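Below sits a lone chain in structure tokens, taken as the form predicted on its own.
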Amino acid sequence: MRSYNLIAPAKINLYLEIIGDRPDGYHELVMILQSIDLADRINIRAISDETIRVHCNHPQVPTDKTNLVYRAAELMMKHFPEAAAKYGGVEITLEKNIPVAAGLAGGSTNAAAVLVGIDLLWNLGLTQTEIEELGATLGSDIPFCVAGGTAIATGRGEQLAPLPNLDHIYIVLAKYRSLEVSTPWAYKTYRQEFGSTYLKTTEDLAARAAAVHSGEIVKAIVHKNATEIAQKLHNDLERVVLPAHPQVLQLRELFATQPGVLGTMMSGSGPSVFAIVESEQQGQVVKQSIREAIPDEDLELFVTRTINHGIQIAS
């Protein structure tokens, strides 16, 4: 039978706005997405059986319906019946490298992979636009996470302009393993304390968003300029999740004060925190700094980097 490995890399936030309240119920945003090379491994394979079969070596990830994998694997089956009735179902294997319940886009991540896979192993010669549009109906991030690179996100996310890329900004990457922020919690959070300064008309919505577009962190990103991106970094759910999980707030001051750090900060609605350094060498370096602050096993670190790609084949 044939078989696809793909790596689907993580994914963090550089800028993230919240403008204002959307019909449908989600938030208008702005964001800046950029993709980086802590990724997982995917292994995707026909089976003779009209069915989906999920694996996974993390005890937290599950591997039924609930996992995002398995609905986009059920969502091709779905919009192509005939092409699931010729070749069959699929086995999809899990080698998970990014943490979980992170912020950083991993159950997204895995489902591009597995959008982008399907289409490889049933010949279906979508092109990248269609494979994005069906993933939008499942998540706001997988558009962007079959793309990857550096884009500017708006609408609920999934609305997606290119930025220039950038390539091997170093960055240091830190999770508790124990600790999992809900993002509707975030979201819904932020709203109660902070919807009176929301953007009311569609007209307004769509002035702040064009404004990013010429903003000073798109300017820092033209320039490849990492002094200057990690100064502006900006995530407005920092407001309300670091008041409440101090652990979080811990990370982000303890990469304030490391040497060689340009600027840190938390990844979507965390509880992830990444800094941005100097370089490789400076990364290990604040990697074992923070190891010896804080020697908890539960205390995930990464010395990662910046790529310019999402969904690829494994060579």
Given for the second form:
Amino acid sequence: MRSYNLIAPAKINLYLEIIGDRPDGYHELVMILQSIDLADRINIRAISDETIRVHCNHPQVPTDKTNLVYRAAELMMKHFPEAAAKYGGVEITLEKNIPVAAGLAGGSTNAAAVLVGIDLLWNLGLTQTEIEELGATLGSDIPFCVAGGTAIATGRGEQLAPLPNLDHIYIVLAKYRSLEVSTPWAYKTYRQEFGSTYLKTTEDLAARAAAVHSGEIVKAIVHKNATEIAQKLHNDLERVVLPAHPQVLQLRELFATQPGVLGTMMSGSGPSVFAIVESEQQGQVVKQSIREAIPDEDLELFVTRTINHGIQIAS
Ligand code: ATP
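Could you switch over to the form predicted in complex with ligand ATP, since the one displayed so far is the form predicted on its own?
Starting with the chain above, the whole complex follows.
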């Protein structure tokens, strides 16, 4: 039976602004998403019976129908019943390297990999846009994860406009293993506290979303200038997550005072925090000094870098 090994990179948010409410209950967002070199590995294999089997090496990740990879495979089976009948089911093996429930789109990138993998296994010949549209029905971050790189994401996060590649900017990433922040909680709390400031009219929302294209951080990305980018990082969700989680606030403050750190921010709904640094070597120095300041084994630290791709077949 055929199988594919896929690489599914995590993302960070260089920018996250909540601009309003949507009739579907989600928020109108303006984000800049960036793929990073920290990635899960996924094997997807055709099996003769029409079932979906999931295996994972991470104890926090479910292997039942609640795993996003299961839902992605189920979606493909429903959408392409003739191919499912012809090729059978799939067995998916996840090697998790991306911290779970971290604001790094771990589940979303796995789901994107399964959509790409099944397209290959079943010779469907889908376009990138078709895969992204299927992904958007499962989760707002999935479309970005398909092609990855650097992009502006608006709407729920599923409307994408690519930006120039930003590879080789070095990042130090920190996440407490046992600390999880629920994305729905973060957005609900933000609405309760700051909902009165939301833009109300369709015109105002569209104008705000359009304005990001000429915004300061986009200019910095076009210049490929890490120092400028680091100064323009922004995440509205820090306003609710940092006060609720002193450990995350402490990490954020510690990163900000490290020599060689150009800028620091929480990613997505947290609780992971990242810092942009000048070089890989500087990243190792920063990682070491954070480790010395917080000698807690629960704290995971990574030195990684920005990359210009999403799902890839492993060579
Ligand atoms: P996002 O940045 O898209 O909000 P996240 O990085 O915060 O996502 P995930 O790592 O995707 O969060 O995990 C959120 C929850 O989803 C976890 O608590 C986990 O139980 C569940 N989950 C389902 N499928 C997966 C998967 N393939 N990988 C990781 N978690 C998964």
